[in-house]
Each structure stands twice: as structure tokens, then as C-alpha cells.
Partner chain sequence: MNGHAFLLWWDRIIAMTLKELKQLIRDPVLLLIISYFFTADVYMAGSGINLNLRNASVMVIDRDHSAASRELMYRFRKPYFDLKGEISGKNEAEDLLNRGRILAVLDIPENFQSLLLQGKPTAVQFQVDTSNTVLGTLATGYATEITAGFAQDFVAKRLGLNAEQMDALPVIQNRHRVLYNPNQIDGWFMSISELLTVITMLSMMLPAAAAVREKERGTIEQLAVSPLSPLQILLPKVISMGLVILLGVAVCLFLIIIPVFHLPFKGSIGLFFAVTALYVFTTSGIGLFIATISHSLGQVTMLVILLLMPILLLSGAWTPPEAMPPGIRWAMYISPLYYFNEIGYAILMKGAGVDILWDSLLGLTGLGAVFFNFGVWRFRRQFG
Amino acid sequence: MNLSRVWAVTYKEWREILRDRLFFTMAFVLPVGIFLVLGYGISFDVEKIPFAVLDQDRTAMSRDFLHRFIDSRYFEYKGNVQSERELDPLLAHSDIRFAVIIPPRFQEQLMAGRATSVQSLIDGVFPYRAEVAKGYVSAIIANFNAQSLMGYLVRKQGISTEQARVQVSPLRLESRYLYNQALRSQWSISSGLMMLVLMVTPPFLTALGVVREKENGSIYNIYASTISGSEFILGKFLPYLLISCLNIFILWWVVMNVFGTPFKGHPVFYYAASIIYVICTAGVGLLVSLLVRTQVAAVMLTMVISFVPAMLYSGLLVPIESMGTATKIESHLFPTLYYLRITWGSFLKGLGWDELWFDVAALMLYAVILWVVGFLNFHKRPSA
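Just the structure of that chain by itself now, the form predicted on its own.
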């Protein structure tokens, strides 16, 4: 391989990038744009659920019960209604997602030591949010029941509140969340989006860089020259590798400073693993450039084969453990799964080479396979 020829192609490609202001701008603006749109648009936090109340008892105890919902950060109080008929259009038009109906004689039944029922209506259009809302409701009701029973024992048995608490709840659960103590989905999503953006933009740039030569006809100059196929591909790739390496720093900064996600790992290890991932994903762009002849087709094909696996089979939106057997096997065939483990391990868990070496090795193997296939299938003599 003649390095001077590689440098000549690299220099020519860099000049082409600088001359095309739109392409140069997209090389840096597109990754950050995708990142910000998805980073603010995707959230698994279920908070401020709008709800309305039908209080048919209107007693001190019913108001105390309702204030457990009103004062919670998970619910957003929208007011009272006078009848059940008013709740149907509110739920149907998504003005509220949840409703509480307290029956008559609510306080009377509880004060007499008898059980009573409270109805909750939850909008089930979004099953995940509905299940989480149901969990919130169950927790609030369980807490209210425990408080009511404690008060009953204090009055009837003349014991202290602490003794009553021990009788009501002899076993206490203390939950401690590791790695993401605040349970902020934005920390996981923002760091995980580095996997998604770096899966889309490097192959996008690489594919366009090669296909552009085909579309404007300048590829025939390469066919007629003495430069080898490997020298041409390497020279075309190096400018986009440099751009992607800069984008890694930019996205890294955005994750920590815009979204406030902590970084607990080893910076050198993570940056090196990210470069390997970029080389791997750029190999996808090389394969795309061998299959199509126009830039529009390159963009479409790149988005399909990079964006879809990154969203569905990486574990970013759906845990791998929750997938079916066939889907689990399929997810391990994409590099996104391994890089997402590296990203979350580095950002949230503080892991390094000792724990993540297998994922790095998988990315290296994937990169070698993609580039070898690309080199072997790039021919200076075009097919008829």
C-alpha cells in the first residue's frame, strides 16, 4: 500500500467536504440534531399524570385520601366532577389519563371497621404508562390502609404509634437503586443515544462519500488510475473517521453538560472503544456504497439498516431479557448491543476493560468482518 496515494485521496476528499458547505454542516449538525431531538423526545419517566376526582362522600377522610394523589409528583390534579358521566369524555379526549371515584359513606364504613371500595379508571392506550400508574395507585392505597390500621390499633389498644407500625408492617422493605439513584430515564436515554447516533452518522457519511464519486462520474478517474482499491477506500474513509472522532467528543459533552448524565468510567477506554465502534459502523456505510449508485438510495438504505437495528435490537428501548428467543439471537448479531453495554457501563456503572473486554472484542471482530468484505467486493473494474 502506497501511503502517499492514500494521503492524496484523503486530502482530495477533505477539500471536497470543505467545498460542499451543506455536507460539511450536516457532518456536525446532523448528529447533534438527532441527539437533541431524541434525547428530549424519549422519556420513560411516568410523572404528572393528569387526573380528575369524583368524591361522593365529601368528608375529612375522603379529602385526606385524595390529597395523597394531589400532593404526589406522579399525578397532576385537574379538578372535581359531579357525576361519572363527566369522566367518560375527559378520558376519551385524553384530557385526563386517570380518575378516582370515592363512593358514598366512605368515611362511615372505615370508621366502623368495615371495608369499602374506591374505583380507579386508567387510560390503557399506553400499556406501559397504564401499568406504572396502576403501581402508583396501589402503593398509595397500601400506604393509606397501613395508616388507617395503625390509627385503629392506637385507638383500640392504647399502644404507641411505633408499636402499631411494627404490628401493621413487621417486615419493612428498603429499596436502594444502584447506578441511577434518582431513577432518571434521561440519564440512560441520553448516554444510550450515543450508540444510536454513532450507528447512523458514520455509515451515512461514508456511503455518501463513495456514492458521490459514482453519481458525478469521477469514479472513472479512479478506475483509470494506478491507485489500488484498498488505497482509495482508506483514503476516502480517513476524513470521515476524523469527523466522527470529533463528533464523539461533542456528543460526550452534550450528554454530560446538557442532560446532566454523570460519567463514572475511564475516559481513555471509552474513547478508544467508541473509535472502534465508529470504524465498525463506517464499514456498514462502505457496504451500502457498493450496493447503490445514487446518494438518495444510499441515504435510504443506510437509515434502514442502521437506524432500525439500533432502535429495536440494541436494548435501548426494550431490555434484551424481555425479548423472545429468536429476537435475542438476532440482537447479538448487531454491534449496537455491545456498544450500548460499553456506554452504559462507562457512564453509569464506572466499568472498564476488565468487565467490558468481551464487548470491545466483539466490536473489533465485527469491524474486521465488515471491512474485509468491503475490500474484497470493491473492484476497480465496474460490473457491466
Given for the second form:
Amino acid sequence: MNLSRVWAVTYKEWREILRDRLFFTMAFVLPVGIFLVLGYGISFDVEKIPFAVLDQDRTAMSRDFLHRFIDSRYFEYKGNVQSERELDPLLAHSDIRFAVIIPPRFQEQLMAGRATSVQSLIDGVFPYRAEVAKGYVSAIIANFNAQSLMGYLVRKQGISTEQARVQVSPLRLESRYLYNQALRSQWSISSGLMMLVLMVTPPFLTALGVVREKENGSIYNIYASTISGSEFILGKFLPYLLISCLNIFILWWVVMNVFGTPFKGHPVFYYAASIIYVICTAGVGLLVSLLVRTQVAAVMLTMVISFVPAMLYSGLLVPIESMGTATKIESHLFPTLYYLRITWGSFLKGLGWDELWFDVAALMLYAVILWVVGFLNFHKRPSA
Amino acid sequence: MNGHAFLLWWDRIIAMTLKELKQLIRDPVLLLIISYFFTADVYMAGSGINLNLRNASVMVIDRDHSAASRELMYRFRKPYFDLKGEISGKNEAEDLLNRGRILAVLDIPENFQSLLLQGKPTAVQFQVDTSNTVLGTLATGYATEITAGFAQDFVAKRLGLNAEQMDALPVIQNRHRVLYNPNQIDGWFMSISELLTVITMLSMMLPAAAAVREKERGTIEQLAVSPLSPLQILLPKVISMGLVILLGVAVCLFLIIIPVFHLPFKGSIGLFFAVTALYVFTTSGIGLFIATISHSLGQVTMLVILLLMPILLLSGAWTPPEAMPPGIRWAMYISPLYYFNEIGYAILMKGAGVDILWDSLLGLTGLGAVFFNFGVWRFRRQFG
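Which structure goes with the form predicted in complex with its partner chain, now that we have seen the form predicted on its own?
To see the whole picture, the full complex is given below, headed by that same chain.
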């Protein structure tokens, strides 16, 4: 390993990057761009579900019941319909995602101390949102029931409201939200996106850098020179590592200042772990560049093996516990899972080396394997 | 235009289309990647992804050790929760939560059972890791439901009420009906969403790549001096790639989505393919625009990704329009994928026809006309 040769390649590569204005701008704009768009675009806060009402009772009690939906910030009232048939086109056109149908004699039944039923129609196209909406509806109905029962007990057994309350709901569940008290999904998403963006951009840059030389033939200059394979790869990689290290800072700044996510961990630890992660992901780009000959193929392949696991198998959108066994094993094969733990641990939980050493070690192992495989497979004499 | 000129015009288009197809067939890596996207990628997205809470690890601090506390804790069971056992105290709980080994801790206080038996109010504490808000929200929701159910049964037992008498109370019974996807199978939603994303990406990428490749290799000059008009150069690229994409969609629907995920195809197949063709045409306009401003495939791919991100996010595929902030909601109307999503889900899952979807179709057609003309206009300025 001759450092001056490595340096020569690095210098050449850096000049080349600087001269390709579009590429250089993209190397910084692309990560932040992806970041902002995804950070603002993905929201798991299920609010303002548009809904319509079919009230077949039209009494004080049915109106009182409906107002629990209309006044809730989780639902957005879109109007009243006259018959069930009117609901179908509204649902099919996504004008509403939810409908409540109150049966005739709703008030009469309840006043007489008998049970009645309310039907809710929920649009199931987005299963997660349907599930949450179902939860809200159950909560509103449970709340209404508790009050209705209390009133009934007060009247029937002649006890005080306080006693009736204890009788109806003797047990409360006190929830304590750890690490993200306000349950703001933007905190989770924005910090989690560090993982996604740093998974996607470094391999792109690295793969394109190597494949570009292959595609326009200038790699033969390298093949014919005295430089060794490992010197070439290392030299190629250093400028992109520098760009990615700067990008870590930029993204970090965006997470904290644009999205207002707190950082509770150790900055030095997190930065070091991020650099290891970037070395890992750039190694993915190196492997891609060995496999393909054209830039389009390089980009497509990187997309496949970086974006998909980052999005789907990291735990960012889909909790690991909810995965099937095969997918669960698969998700442990990608570095994204470990870095996401480090990221959430550092930003939201305030953890450090003591708790996260295993994940850092996994990343290191990953980096070593990727780069060793890369070095071993880079041949100066192409097979074809 | 007389009949002869008309035939000649089409002859040229067909000849160029065949040329594009041949060129594509001779790039095996690209073909492989395209078929990967339409099969394995959609399959993985549909099978592994589950946004509902399954088997979330819970541990219990049981300070009461009574029949009631045991009964409550054994209600935290599959499919939502996975009871991992008991722990002794707060410190251990905190450590396990920090490491992400468990999602939540249920804390049952002393005298839990005796307070309940005396009819006095009590509370249990539920600590949830909300660094992933989706999981946190769902877990809290289910836990609330479980404790409420437990309390209700406990009260009924204490008051000596049987099921029949419970029915004779003035309560509302909740009848949910989830439409279009009654069992809330995530695979339906995810696989369709992935298919629509793949269509978007390829219909931007492939025509743009086909156009820039000519630029990069200099063959565009040959085309420029040939009797072909700019439209005759560009349209075949769009037609040939459109054919490839439609073929991919057919493969994906009939080999993956319908047989593997058992999606009940509700709407008209012909309508879906017609809309897909229209959509490919729309997005390829964006691709052609990209091709005019970039000089190499590397630049094309960067621009495609940069534009693909906002198109995806503003499409409502991950976050439906009603959940977006008002400003972003307006921006959604310029994302072609927004219309395609509306139409795609409506045809495939809701069985909607043209009568319901006319406005989205109109929007998509309008956008398509604007984008495509813009792309051709740019190209004409460059090479006309």
C-alpha cells in the first residue's frame, strides 16, 4: 500500500467531482432533499379522518353521541346522508373513510335500559389507519357507555355519581410514554431517516464513481498503471467518505433544527458510529460496482439492495416484532437494523456505548466483510 | 396529411419502437432488474410487511401476586402481545426498555385485588417505548382495551351479573365493518402500493435512459439528421418502454398479487390497463424532460430519484391526503401518482368504474398532456 498513490487517485477523483457541477450539487442536495420530503411526507399521526353520518333516530341523544365524533380532532365531519345507499359512492371515491349509522329508536332503547347497536363502516384500504380508526371508535363508544351506565345506576340503585363511577370503571390504565412523550411521529421518523438517507446516498456515489470509469473506458488507464487494486479502491472511496461525513453533520442539523428532535445521547459516540455505518453502506456500493458495467444498472441495483431494506426491513416503518419469521431473519442481515437502533438510542433514549456496543460491533463486522469481499473481487485484469 | 404520409409516419414509429425493444433485450442486466421489480420486489413488500402490532414483548412487575393480577396479566397475550414473564423492579424494566428488548412494562400495584373487591378505584401503569410511534400508539390502544375488558368482567362477576343481564344494560354495542379489506390484510395494500411505485419509477427512468444513452454515445446526431421529427424519435421510446411496463404489470398482477395475496380483483381489468398506459405516458413526459437537461446516465438517475421522492410522498400512498397539512395537500394535485393511486386502489379494491373516477382521470389526462408536451418541447428546442 503506497499512500502517495492512494492520494493521487483521491486527488484526481476530487477534481473530477468538483468539475461535474451537477453531480457535486446532487451529492449534497440529494440527501437533504430526500430527507425533507420524507420527513414531512410520512406521517403516522392518524387525525382528521373524514366521515359522514346516517342518523336514523334524530333525537337529542343521537345528536349528543354524534357530537363526540364531530368534536374530536381525530375525525372530520363531512355531512349527513339520508340513506345507506348514499354512503357507497362517497366511500368508493375516498371522500369519506368512515361512516357511522345510528339505528332508529336509538334513544328509546337506551332510555328504557336496553342495549342498542351502532354500525361503523371503515375504509380498509389502509389497514393501519383502519385499525387506529377502529380503536378511536371503540374508545368513544366505551366512553359513552360508561356515562350511560353511570346514569342508569344512579337512577336504578340510588347511589351517588361518584359511587357509580367506581362501579362502572374501577380500573384505569395509566400510560407513560417513554422517550417520545408527546407521541410525535416526526421525532421517530426524522431521526430514523438518518439511517435511510445514509443507506441510500453513499453507495450511489461510490458505485457511480467506479462504474463511470468502467463505462467510459478510463478504467483501462488504471488497469495499465502500477497502482494496486486496493490502493485504487481506497483512493476512490476517500472523497466520497468525506462528502458523506459532511452530510452526516448536515442531516444531523436538519433533524434537530428543522424537525425539532432532541438529541439525548453522546455526540462523539454517535458520530463515530455514523462513520462506521457510512463505510458499511459505501462498501455496498463497491460491491455493486464490481457486478455491473453500466451506470443505469449500477443505480438500479443499488436502489434494490439499499432502498428496499432501509425502507422495509430496518424497523423504521415496520416493527421487527410484527414481521414473519423469514422476514425477521432477513432484516437482521442488513446493517440498517443496527444503525437504526443506534440512532433512536442516541437521539431519543440517550444511550451510549454501554447499551449499544453490540450494534456498533455488528456494523464493524459488516464493514470488514463487505470491504474484504470487495478487495478480493476487484481484479485489475477484467475477465471479459 | 394524406393517407400515404400517414402510413409512412406510423411506419417510422413502428421501426423505431422495434429498435428500442431490441436494444432493451440486448441489455440482460437491465432486463433482469426490471423483472426483479415486477416480481420479487412486489412480493417482498407484500409478504413481509405488517403494520399491525403482533407479538410485542411485554413484561410485568407484579407487586400484588393475586388471582386478579394474574388474570389481568394473562390477558396480554397473542396475537398482539407476547408476555415474556415477570421482572422484579423498575430498574430492571428501564434497562430492558433502553436496550429495546421489550416494548412495554405493565406495573400492577400492591393491594390491586383487594381494592377492586372493595369497589375502590385503582390504576395499573403501562410504560411504553414510543421511539417508534406506530408501535407505541397501537400497544397503548390494545392495552387500554384489555384493561377495560378485564374491569368490565370483574365488575360483572362481583355484582353477580351473567351475560344475559349484561345485555339488558343501556349500552351501545359496537358493530364494525371494515370495507374493501375486511380482514385488514396488509399484503393487499402494500403489494399494490409497491406495484404503483415500481410503475412510476420505471416509466420515468426507462424512457429517460433510452434518450440519454443516445446523447452519451453520440447516436442522437444520427437521429437528428434523419428524416425523423423529434416526436418520432421520442414517441417510440415511450411506446416501447410503455409496452414493457404493461407486460410487467400483467405479470405482477396475474402471477404475484392475485395468486399469492388472493386479492379479489373487483373492478375492470381493461380499465386498469388503460389507466396504467395513460399514467406511463404522463410520467414518461417527466422522464423526457430529465433527459433533456442531463448529459449522462448518472445525472439522469440522480434527477429521477430526486423527482421520484416528492412524487411518491405527495401521492398519498403512505399518508392519505386528508392527513397532510393544508399546503402540502394542494401540492398533491401536481403529483401524477396521486391520481393514479386514487384510481388504482379504487379499481382494484373498491371495484369503482369511470362514473366515480372521472375527475381523477381528467386530472391525470390533463397532467399527462402538460408533462408530455413540455418534454417534447424541450427536446425540440435542443435538437429541432
